[in-house]
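As a starting point, one isolated chain is supplied in structure tokens, in the form predicted alone.
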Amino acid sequence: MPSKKTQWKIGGEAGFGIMTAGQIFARACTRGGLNVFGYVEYPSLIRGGHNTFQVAISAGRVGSPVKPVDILVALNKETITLHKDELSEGAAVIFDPGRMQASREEFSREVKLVPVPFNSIAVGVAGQELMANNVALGASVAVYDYDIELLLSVIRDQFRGKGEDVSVKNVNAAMAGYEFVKKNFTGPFKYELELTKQEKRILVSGNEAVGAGAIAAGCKFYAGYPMTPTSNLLHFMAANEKKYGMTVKQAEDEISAINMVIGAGFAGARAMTATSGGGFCLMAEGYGLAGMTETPLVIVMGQRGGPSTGLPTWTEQADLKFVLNASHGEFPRIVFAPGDMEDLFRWTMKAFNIAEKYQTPVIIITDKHLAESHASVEKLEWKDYRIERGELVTEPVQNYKRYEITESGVSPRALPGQPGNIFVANSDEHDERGISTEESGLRKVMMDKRMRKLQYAAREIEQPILIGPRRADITLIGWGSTKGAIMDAMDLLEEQGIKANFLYLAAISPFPAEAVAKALRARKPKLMVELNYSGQMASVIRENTGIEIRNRLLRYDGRPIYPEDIFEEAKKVLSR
């Protein structure tokens, strides 16, 4: 019988094509109308180390990886050793008997061993072992009894740019793996994949969703320095530079990157940069410069484990308070933390409008888990999006004041080179024309002016969403990448007759204190879910509302929280 949700996982040494194979398999499932979530793990090594790519698959909603693995594709023995305890009862283990030996006695659960000679098949049909991963993909499709043509179509697309001969060999390798399993292994596997009648979806990573949102919003300048987990965003923007008329620069460091973006934003271009925690440390002074000069720009901050170099290729949500307080002094800090691919796309577009309308930097905070994972989504649409540039001056203004005191705090913004509109952009405190001042009364007036922007921006930034029934047994609270696991956990709880709702915080600054307090006012159990040691969002909520959330599920080992973890913790909370 078809399974409601299943998970496939491939593992092996770096260089075995793990990432490529995982994405191909995820795309093949997506083309069949299935929903997928692909999660990748790899060590912070230049070369070698153990790599995995796992794909959670369902005809219904799936927003995170799950714990049990139903098919494990082992390209080396280490994969079996490391992941055998993750297998579900009756799981299949696909491996090459020429590379390793495996016996049922190794496993604590009943498993189905599927030995497939990846290497010899690859050499036989394609002339090289390099295509063994495609043999494994074909074998996986056969075990799942899935449509092989969908896999072959993805492989053709993947290798089309490398020539017809390469494409054909990869297709033949996958087909040979499929036929080998169909010929040599009989009997149904308890997990099957079936095509659905759902509209076809696309597969995107978090970084790609941010990049697509930036392009849709009219981004014309991007500068960045490669740093996990946002390096792929630089690659995405560079790949689309000519097509969408952008300028993309790899800077020599993060300080240069943010200064380039400040210059582009000052000149009138919609501009963005991206980095991680260590890089944002270097950007902090520039961030303050943008705040003082009221220069619009978008900064993507992809969290990973710290401090210092910490866990370069693993996830965490421990930079929240850093981002909310980065750079010295006080200025409008607008911070968004989208929780899935669609929201990354949508909130990135919103960030560019907010940045220009309120003439201030806007931060999109994400993390390694969300940035580098892949998910199936409906077509990303922006036909209803309208670029809003705010108080942009296009004609000469008599007695022009760049930092004019206004009720909203937003001043008329002229661009360099416009006739007649002469002003100074000054990093010191300044008067309405930008001339330096240390006069106490004027300092207060200018601070009040800048900070008033938050009051007005808050009126058009979406309030937090309470997802699920209003009357619930427990309220789950999360922000950013925990969204998918929390919503999947809600499904698990519902299966047990437990009603849960979810307070999803995507807009973090200005903090929606009134809306959060209203959502949490009910006297029912609450559970905060975060990827950090100290419960940073729980602390922010208490600071702004006075509400203390005592029940907390915190993880800080570099791995994402799984829906099963939330499910078990929610049951514990309800039993107290």
Second form
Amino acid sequence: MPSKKTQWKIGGEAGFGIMTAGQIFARACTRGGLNVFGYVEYPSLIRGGHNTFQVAISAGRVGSPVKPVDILVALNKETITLHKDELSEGAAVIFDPGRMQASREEFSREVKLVPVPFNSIAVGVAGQELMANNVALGASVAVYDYDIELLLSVIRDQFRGKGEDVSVKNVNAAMAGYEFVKKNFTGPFKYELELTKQEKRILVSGNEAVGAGAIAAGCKFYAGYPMTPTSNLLHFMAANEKKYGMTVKQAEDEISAINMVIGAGFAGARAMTATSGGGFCLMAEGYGLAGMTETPLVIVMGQRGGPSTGLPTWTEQADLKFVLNASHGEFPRIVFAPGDMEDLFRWTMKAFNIAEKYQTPVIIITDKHLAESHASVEKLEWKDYRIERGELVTEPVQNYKRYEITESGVSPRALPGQPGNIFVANSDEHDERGISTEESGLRKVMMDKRMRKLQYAAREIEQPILIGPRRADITLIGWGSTKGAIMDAMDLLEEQGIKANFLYLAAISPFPAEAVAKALRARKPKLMVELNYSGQMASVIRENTGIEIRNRLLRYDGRPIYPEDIFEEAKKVLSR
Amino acid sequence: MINPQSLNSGVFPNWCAGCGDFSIFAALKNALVKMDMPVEKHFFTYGIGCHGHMVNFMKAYGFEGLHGRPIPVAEGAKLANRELNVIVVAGDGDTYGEGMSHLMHIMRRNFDITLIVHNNMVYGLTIGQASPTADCGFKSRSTPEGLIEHPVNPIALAIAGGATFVARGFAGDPAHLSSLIVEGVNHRGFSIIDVFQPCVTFNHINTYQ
Ligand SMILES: Cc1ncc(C[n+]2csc(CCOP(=O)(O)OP(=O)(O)O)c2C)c(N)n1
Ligand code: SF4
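Alt. form predicted in complex with the partner chain, vs. the form predicted alone above:
The complete assembly is shown below, putting the previous chain first.
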């Protein structure tokens, strides 16, 4: 049985420390063994815009934000104005009466007003207003009747580097907020958070999950150019550069980034870059260069709202067809679109192995909703992971041919610097030694060789699975970041006795046509869920299987699809 | 020591007879011989253009990438394996046109990489359009009335950009060029050697004279 969920949300002006506060709160929940999904909304501005961080919390599964908000922490009046209609019946609104007025009449539902003077409490215990957010966090814990020690421990860790004094002040501010609510407000709140006996969880963002996967896979070189939503991956890699003996470089542009990564990959280092749609446009030529020269590398493509600069800080899945067809000419294109933090970690590790074994670039698609959200995971496990470098030549080989024609299409790879195996790589079509050729027979042989790698790679790439019951009333279909919302929607459907299953597509190219056709064979209603205008995955499925999925839940306003939306749409489909 | 003959891949250079690329290739091979480093320690990246065909003629580890992008490939390889002696063979179109920004940034980074620019003031491989170093007034198929822009001055640019070794060579003097290349490689930091390279087919202004 799915367990009950609650959602906490904090809002305020950009620059108010909303992201930090949200992460602290989410972390405090995970330390008590709860599961969370933390979702952030912010405009493409540094100061002045409206920011929110919402944390969906449950003792059971939670994979996405939900619609109702049970506690709203309003750091400014705008937060109430913008979000009052999201409040559930009996929700609590925590605000500073010194900053704004709020009255029950403003709300369409019955709410509990919890005025807490954040500023004056912060000044009282810490001497400065800067700590006001911690007062609000302490107050939230009190309303939820949760364990304040968990929050305090997270705050201590958060400010550890800033000195004992800062840490103590922040802790005191949170404690004071907690005590203020405990003293002044009585009666139980409709939702209490309880510690679970579950193992402690860790809180990771999608970017961190990818970065951790890369490090676990032995990535030694990273180059990138900042672009939302993958800038934080650049930061994560840079922060871990020394610890894991990597070289991390901010390049002058994405063209340079991918070419640097090609150079590093060619020289034998496991190498990665990340960008978003605009940057990937600039990388397209380099992507093909890696395919042509058979250079292993991993590219992370974090989608955001397009076209052009589009919606820089919002989510979308509209780059699928672009990625699947990026760069001119034909070469093995391998593309993964994992759907949650654990999968991002796992598929990133796998991407490095596939890239090296098949000597070709591998793309991981994420989007803002995955990359910048934070979710609890039990652990990121790499015990069973083996670094597989594929066919690497280590000794001098007589008459070495770098691009030797082989059955699998994979030719043993030597690295520059090795005695005896001198060869060249060439963006022009080339012969087995890498020397340019325009001869027709050879061209065909080399094309066939490169393309053959795809068939062999396909054999070791996980096939998509149907999650949930084999026989179901409806099959939901999704890829990438909609996974969490779809699974949460399945729980909602189940509560109403509707059996749903989920065809989850994480390996997208080579397209697992047979497995998809098999999964969709049953003559049962189907619903495609994706974040774009034209139903790009539905079209890819049709292209590869001939199966047309008519029911589509599409969203392209930059916001994620919520489980409630899927639930409603599924019911509509079933009633047709 | 490297035997100069062993640096020939066996593919005979297909540059036009009299092309300056022949003597740059010869000077480069001589420089490698003088450097006394095992041949496998050298790693070349090549641009796209007539000069880039050298990838087929030179028997040393090499990577011919994209037009304008041999510099970042070299940077990535150098960062991944610092034992490699990395040399970039590029055209003036590569360096001062398509890939200009990479030049500016490798100069600030001062990576220990040597860049040899085959500066023939034209786009050779695409049959003779004006390049960024072509003289004002230069007539080509893309500038039939004569170029109205002023040329990039590579030496001034490199000095202003903070390059720590800046040299001008001439394909007509391979002995001097080969010693410049040795000096450039021995220089710890980024070296740029801009080489006047006659294009006998498309540039009848900037010749061996
Ligand atoms: C992105 C891209 N644009 C254009 C070309 C076509 N192209 C090939 S070589 C070249 C110019 C070569 O000039 P230069 O770099 O000076 O070399 P040269 O042939 O003179 O040695 C151009 C424009 C290309 N290969 N790639
Ligand atoms: S076109 Fe010019 S640069 Fe190209 S090979 Fe001929 S002479 Fe040399």
